[in-house]
Amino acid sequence: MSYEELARAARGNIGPFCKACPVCDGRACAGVMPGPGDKGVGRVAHGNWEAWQNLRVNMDTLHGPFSADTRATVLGCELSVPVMVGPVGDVQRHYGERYDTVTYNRCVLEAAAGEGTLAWTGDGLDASIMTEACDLIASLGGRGLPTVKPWDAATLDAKLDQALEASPAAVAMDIDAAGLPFLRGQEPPAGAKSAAEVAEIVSRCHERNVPFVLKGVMTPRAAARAAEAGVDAIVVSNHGGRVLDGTPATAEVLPDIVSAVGDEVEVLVDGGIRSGLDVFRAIALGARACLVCRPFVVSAFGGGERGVRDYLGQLRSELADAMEMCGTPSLRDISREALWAPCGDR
């Protein structure tokens, strides 16, 4: 099934907050929280999507025939496509009753593994969310990435223990999640982490030979501090607009962040990426791979594990088509030259 068909099938199964739009561009759910929307006036999620659409690609078909190689190596894992399923912490609260967190995580983890890539799992106030996610990842031989929130020290220690016991592909922290309105003033508490605290987390992960990823980096200065703390990868992310209104789009800040730290850490990106062409654009700006979240929830509600696999297949096919039409046989051949710029900007 195509994504448009999956979205149509999801309507009636999802909601009431998510409208399962045929194009998940953040407009119908603007400002809707709880739900899949964003904070404040609700323009950041749409701005993320729009920024990718404003990047035009240079078509170049004057080349010999080839079959595009969409494989990527991310955090030491070979992926069939540079796309991973992004984390959702409490799927019932934001999307509806069809899935609880365990059944949703099982759906996306198994679908991603079946398609040769990885899914990330989320975290939340309910401790069982992390426990059950780690159990699922362990049952798949570590084929997944648990994401912990920036909890207080005692809670974080316990959750890191659970995550590392699963021997995952990596452990992630969405450090910006302290800004989620439904985490403020709650128990356990979540809050900002210093570079020194992040370095301690990195050390714990590296002791177990597990890479660590810091998600929620939006400036070159923050990226440099993350690199100095020893992280293996960062995710350029504004949390889909859910933690702070008025932020720039991830596509707008990605090039400067790649220039600042691209040789020191792997740079991943999320936010408004909805097609294989968007993935192509992100790779051209220097990202190693992308995370996509909301549309995979819709795909799961519309078609279960098969729906998630279908959407992954659609992204891979669209990426391969863009690569073939732009004369780039492999991901390493995609560079800024693949993006069109007005004469004055060249």
Ligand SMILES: Cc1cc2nc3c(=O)[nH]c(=O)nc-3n(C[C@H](O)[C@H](O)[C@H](O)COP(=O)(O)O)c2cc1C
Second form
Amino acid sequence: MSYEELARAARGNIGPFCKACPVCDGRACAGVMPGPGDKGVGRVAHGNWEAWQNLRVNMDTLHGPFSADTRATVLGCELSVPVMVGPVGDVQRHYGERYDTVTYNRCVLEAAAGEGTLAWTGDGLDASIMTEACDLIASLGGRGLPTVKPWDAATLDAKLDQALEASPAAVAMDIDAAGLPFLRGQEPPAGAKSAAEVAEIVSRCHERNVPFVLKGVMTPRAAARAAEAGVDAIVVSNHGGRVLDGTPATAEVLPDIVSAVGDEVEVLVDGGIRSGLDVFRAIALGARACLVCRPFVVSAFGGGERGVRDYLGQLRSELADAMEMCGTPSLRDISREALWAPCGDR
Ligand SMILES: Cc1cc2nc3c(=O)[nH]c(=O)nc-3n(C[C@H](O)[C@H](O)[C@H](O)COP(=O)(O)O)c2cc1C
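Same protein, different form: I have the form predicted alone, so give me the form predicted in complex with the ligand.
Time for the whole complex; same chain goes first.
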């Protein structure tokens, strides 16, 4: 099924907050939390999407025929496509009854592994979510990434143990989760973490030969501190607008972050990436790979594991189409030159 068909099939069983729009551009759910929207006036999620649309691509078909190679190496894993399924916690609260976080994680982990890529799992106040996600990742031979919240030291310690036991592709932390309204004043507590604390987490992961990723980096300065702390990758992410209103779009900050740390860490990005052409744009701005989040929930509600696989397949073929139309046979060939700049900006 195409994404549009999946969204149509999801309508009616995904409500009441998500409208399963044909293009998940953050408008219909602006400011809707609980639900899939964003914080405050609710322009950040839409801004993320719009910033990709504002990047025009340079068509170049003056070349011999080739079939585009969409494979990427991310954190030492070979992926069939530079797209991973982003983490979602508390699925039932935000999207409705059909999936809870455990069944959703199973659906996306199996679908992503089946399509030669990875899904990231979310975390929450309910401890069983992390336990079940890690069991599943272990049963898939480590093909998945548990994302741990920046909990207090004791909780974090226990969750990291669980995560590392699964020998996952990497462990991630959404360092920006302190801004989530649902975590404020809750038990266990979550909050900001210093670079020194992050460095300790990194060494725990490295002792077990597991890479560590910091998700929620939006400035070159924070990226440099993350690189200094030894992280293997960062995700340029504003959490889809859910942790702070008024932030720039991820596509707007990505180039400066790549310039600052692109030689030291792998730079991943998320936020409003909806098509293979958007993936192409992100690679052209210097990202190694992308995470896509909300549309996979819609795909799961509309078509289960098959739906998630179909949408991944759609992203792959749209990316290949863009690569062939822009004369870039492999991801390495996609550079800033693939993006058009008005005369004044050159
Ligand atoms: C309902 C919902 C729950 C989320 N839960 C998590 C989470 O548990 N951990 C996390 O790192 N990010 C979480 N995110 C953020 C996403 O992983 C992603 O960063 C964000 O949605 C931007 O990507 P998108 O525009 O493709 O959705 C959540 C997002 C939504 C909409």
